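Only one chain is given next, in structure tokens, and it is the form predicted on its own.
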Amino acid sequence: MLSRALEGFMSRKGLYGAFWIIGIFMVTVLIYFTANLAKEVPPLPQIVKSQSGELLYTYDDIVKGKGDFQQFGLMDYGSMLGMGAYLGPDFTTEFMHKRAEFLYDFFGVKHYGKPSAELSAAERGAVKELTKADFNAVVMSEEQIVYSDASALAYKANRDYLIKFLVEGDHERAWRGGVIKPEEASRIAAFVDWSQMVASSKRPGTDRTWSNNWPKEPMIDQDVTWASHNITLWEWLLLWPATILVIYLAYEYLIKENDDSKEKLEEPLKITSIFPSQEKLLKYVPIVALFSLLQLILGGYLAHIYADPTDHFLISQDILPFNVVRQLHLNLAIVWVAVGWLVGGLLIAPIVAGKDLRFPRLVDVLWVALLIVGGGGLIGIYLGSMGYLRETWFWFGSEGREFLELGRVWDIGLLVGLVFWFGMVYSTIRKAKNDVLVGTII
């Protein structure tokens, strides 16, 4: 009986059923953990103040600073909480490390009359414990966060450093400056400081930070816990044999053909003529080729700047800053791949249906729409990141989220184009199917 059940499971129908059951289970698990993860989002405080009562920044400063961070494409220059371009600094890590350095010097001078570099090993150990206690004293909440007066001074030093860096630039690190205003840089500093609190403050009731002890910071004895390593290790150990098993089952029971039951192969596709709508698709080809070529050139530009941040390549970095080029590079790929995919569908649909699209002129309409969305989106990214769309950057410029830089208007336009394309393809194939059914009944 067991062998019969196993044989039924290994059949094509059984494997398909198992696929859907496992798929539904995995999606359910994903939704469950995603919903729980949303409950663990670090709180945004209404105010951040010093122990002596001085207001450092507010909720609005953090939120607006996040918007400024996105507007100017800083994630496509440096990174935030480990996510980004990694040409520039990880702003979270940098603020956290500079805060620790400041506290070492502060406590060294306060207790021993000398900065950290001049401390003995024993004195430095005592200063480390004072610094760790200062970090651990910060409790994140939605009402307020209270810094020690020492950490408040560290924040001010970090803020001044970041304002100078963002406004004036640093050619050695391929940041040109001259775009972000001091008040915008100040808000960005508030957002970055909040992110370093996420990375360094303990979650209530745990011994780990909100970012699970990332990044590693030896100055406060912070490192990823064994639990994280253990979970990652088992994930990899289970992933490989499970992948091999799936590939084996798919080949053995779904792909592999027995010698006594080989199915007759379909005749190769032969195209002897094309429909009017397919002929109209030829105008899409140069667009795909042009966008692909531009992406290739900009990729070379990025590689050159990564290798030598102080130099120019073809065009001055003052005209094409790294963060702008990286956004254009990523989104050019999205545009030309999407256009090529749409062309493929519009080419195949009439072949499958055996008749042309119901409204061939819509191919021209879609072509114009894609030009507007693709070209407008890329121009918007440049103008937005260069500070020319300060009031409308989110809608027409760059949203500033890595891989999702296109302004919201262009995102909506691309979605409308995809729905429009789907309707064209579906209506053609559907009409052909209905015609076949009617012909069969007659």
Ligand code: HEM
Second form
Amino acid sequence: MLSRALEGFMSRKGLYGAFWIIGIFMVTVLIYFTANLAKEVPPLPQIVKSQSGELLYTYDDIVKGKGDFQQFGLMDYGSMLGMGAYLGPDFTTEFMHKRAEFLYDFFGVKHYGKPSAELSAAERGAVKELTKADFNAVVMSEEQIVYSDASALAYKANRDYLIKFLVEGDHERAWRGGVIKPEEASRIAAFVDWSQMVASSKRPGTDRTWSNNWPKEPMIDQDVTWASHNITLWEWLLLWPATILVIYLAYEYLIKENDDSKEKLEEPLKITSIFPSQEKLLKYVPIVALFSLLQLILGGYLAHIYADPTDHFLISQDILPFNVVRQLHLNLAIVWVAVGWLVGGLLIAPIVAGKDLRFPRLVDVLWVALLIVGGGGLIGIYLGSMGYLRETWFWFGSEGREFLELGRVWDIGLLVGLVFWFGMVYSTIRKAKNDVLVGTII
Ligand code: HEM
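Right, the form predicted on its own is done; let's see the coordinates for the form predicted in complex with protoporphyrin IX containing FE (HEM).
Now the full complex is given, and it begins with the chain already shown.
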């Protein structure tokens, strides 16, 4: 009975059934967790103030600071809550660590009359507990967040440090300065400080922070929880055996069967003549080649700055700062890979259909559109991050989300181009559904 059930499952029908059931289950789980994510979002307070009533920053500062953080491409220099580039600091960790250091010194001086470096081990232990208590006293809420006066002072020291760093720059750390204004840097400090609270204050009713103790701060005995390690470990351990199992089953029960039935592989595709629309595709090739070459050169430039952040590589870092070049590096890849795919589709569609596109000129139109979107997007990233598009950065400059830097207008342009392309390909192959060539190529 069991062997019959197993046999049924291992049939082509059974495996396809399993594929759909598992697929639907996984997507349902994904939707469930995504829907629940809304509950996990840390609150944005209306105000953050000190215990003695001093206003430190507001909701607007945090939100505008986030915008400034994006506008100037800071995520392509350092990271936020662990996500971003690795040349600069993790801004969240830096603020949290500096706050802890500040509090160690503050309590050291207050209780023992000396800074943390001069404390004995026992005194340092006591100071650590006071610091932990100070961190744990912060409760994030949508109304207001109250810092102890000590943490308020720590915030102000952090803010002053970040304003100086962002505005004046630090050549040793490959941050050139000279673009961000002090008031913008001050708002960025509010946003970074909020992220620091996300990483350091506990979710009500739990013993973990809003970011599940990531990034961790050993000075306040904070570490990633066992559950995070456990889940990651099992995901990692199961991924490979499960992948191997799927490949094995697919080969044994789906592909090999074809071998047994002596089904011959089709002849490889040979292109002996080309349609007018395909000829027009030739002009895409230099664009793809140019963009990918440029990407590789810029990758080399980035690697060079990693190796020696103080040096210049052919062009001054003042003209080509690391964060701007990293954005161009990522987005050039997105553009040339996307254009390459489009060319592939447009090359194959007429072969599948056995006839050319209805309007071959559209290939030229798409080429011009892609050139405008790709070129405009890349120029926008440069101008936006360099501070030349302060009013319109989101639409035309750099959106500032790692991997999604192209300004919104260029994003929409790319999407329209893709839909346009889909229409061109689909309208060409639609009628070829029963054509024998479809079987040859797909
Ligand atoms: C000469 C070849 C290349 C060099 C030297 C190079 C160098 C670099 C460097 C230094 C970074 C910054 C790492 C960081 O701070 O996060 C980077 C990031 C990246 N590069 Fe390249 N790259 C090269 C080619 C490519 C190619 C061909 C692609 C894709 C088509 C690519 C895609 C990426 C991506 C996606 C990132 C972001 C990685 C992340 O943040 O996780 N790179 N590259």
